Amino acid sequence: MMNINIEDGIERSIKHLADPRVQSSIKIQSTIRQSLRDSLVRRGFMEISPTLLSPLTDPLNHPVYDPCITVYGEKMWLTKSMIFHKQIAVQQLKKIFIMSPNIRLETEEKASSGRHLFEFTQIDIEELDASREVMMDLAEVMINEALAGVRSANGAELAFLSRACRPFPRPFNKIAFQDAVANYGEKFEERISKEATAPVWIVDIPLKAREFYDREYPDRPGILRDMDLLWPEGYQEALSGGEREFQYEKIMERIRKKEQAEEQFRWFTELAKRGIRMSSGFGIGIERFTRYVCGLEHVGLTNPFPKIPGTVSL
């Protein structure tokens, strides 16, 4: 059992929050959270309430502690992304967003990664019947957008900071999955961000490396039409998103693929039964997208009171 000394973390707590590094980049993130709302109601999204606990949530591609309650006699899971929910909202609701607050446990190495803690906020965007290549746009005039009202709102952080800030040309480079492993290696999000001097998608990533729910190409089995973004200067993943599979028999056959249990999916699946149609989307991390506009070493400057993996704390 873990030793908690609340007086230190008290502590730990005041001296975090009188950092001027933390206080800079809490007003920088909330420029970018206004600003990627701005962009979303201006091109006719509607925000929706983000829901924290249900039993139906994403399985993730990667290994977390994965707490689970019982409601009414029923398992639920503290949500680690609305994925499904957007999903199936979408279907009536057309074009939404949440700031949707996110616990997923990570374990503890992922402590030094810079980049993870394991409760944030992400901005998760779908549309109906829309597009890999529609999402990419949006999602690149969006943070142009952000960066520009950061620019223009937050010059004094800034200049404290030592970061410019400026928006990048469009359209954003594009490798394939394939082409990034076979030329930077299997650790290539790392070694092209760092080469980065603008974010880089990565399109068309292989179902092995992906979730069951993003859909593949009609003519090439396996890979998906979906897409991660990555800042540069080595900051790593900005976005990640795709289409979604929408047919009854292929979303089986995915979870079927993922050695997955069917039953934990039931409440998307039976709706699937029924017929659902086409939407993609996106979620951007707005912590991280504070680490890169602010240039820090850790994502946990970006927060009043962050939750680093392994650690417990206000």
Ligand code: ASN
Second form
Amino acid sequence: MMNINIEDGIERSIKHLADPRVQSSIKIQSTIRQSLRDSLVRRGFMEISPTLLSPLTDPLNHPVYDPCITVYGEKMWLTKSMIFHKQIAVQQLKKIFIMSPNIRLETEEKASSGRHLFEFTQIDIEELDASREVMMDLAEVMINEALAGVRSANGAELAFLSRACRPFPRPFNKIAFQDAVANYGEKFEERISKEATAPVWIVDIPLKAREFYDREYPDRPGILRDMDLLWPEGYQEALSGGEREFQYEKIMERIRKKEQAEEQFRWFTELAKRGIRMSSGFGIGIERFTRYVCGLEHVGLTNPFPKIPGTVSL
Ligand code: ASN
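Here we have the form predicted on its own; I need the corresponding form predicted in complex with the ligand.
Now the full complex is given, and it begins with the chain already shown.
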């Protein structure tokens, strides 16, 4: 069964951990994690435990291998994101966040994207009764506080990596998805990010490019009250989020429109049937944040045990 050479694997892992770029980025990441947590706690958010295994997880909007295990005779999935758990927990807990480890078994060609690991952490945030705009404002403030935090705590690492790390003028620029496609074509994320010198919001991403769970504009069918943020300098996606659909009928209609198996979401839809309130939130990829701050070619350089798509490693 074992096709990998463990000796080689261990050798690679030792070399990786000894790489000064890896050591600097891990140090910087520690500051980023602390700063993001502090920003949220200061604003009344509460950290809750991650969920690793559940009969309910994010369907995602792109294909991944789908690891599922049988637990006491029932199927459970490794967490791809805690989107539904956030939406459920926030009904009672109001303002929450999770340092959430996610497993997404990305297809092999993603190995060279520079942006994908099949195990990563996102700081996943949700607030009850909040609008998308409130969440965008929070994201900008948190990002700027983390950049300022790194600048003051990690001077030596930034100098070694030749990075400046300054907070950005606010508010960040916004482009509607439709305009982004019209002006930059299908590969707009790559193009906009490459030409940008500060983060750029992509807003109003349509249902066809998104999962079913973000909320539609009441008067613009198919267009969602959602957002992505792009890092500048070509580092692409920093975060994604939106307002969540909360009306049972609409949730069901959208699951059908996306041609997804209703059964897979029953733990959520049955709860929505009883009545839930609107919430908004987003998730910031911690390794991608670190990669951008450090200016590294691959996100794997920000993790002590990087899981590169298509490769088995420690
Ligand atoms: N964390 C994202 C959100 O809040 C969802 C995801 O990771 N797919 O919308």
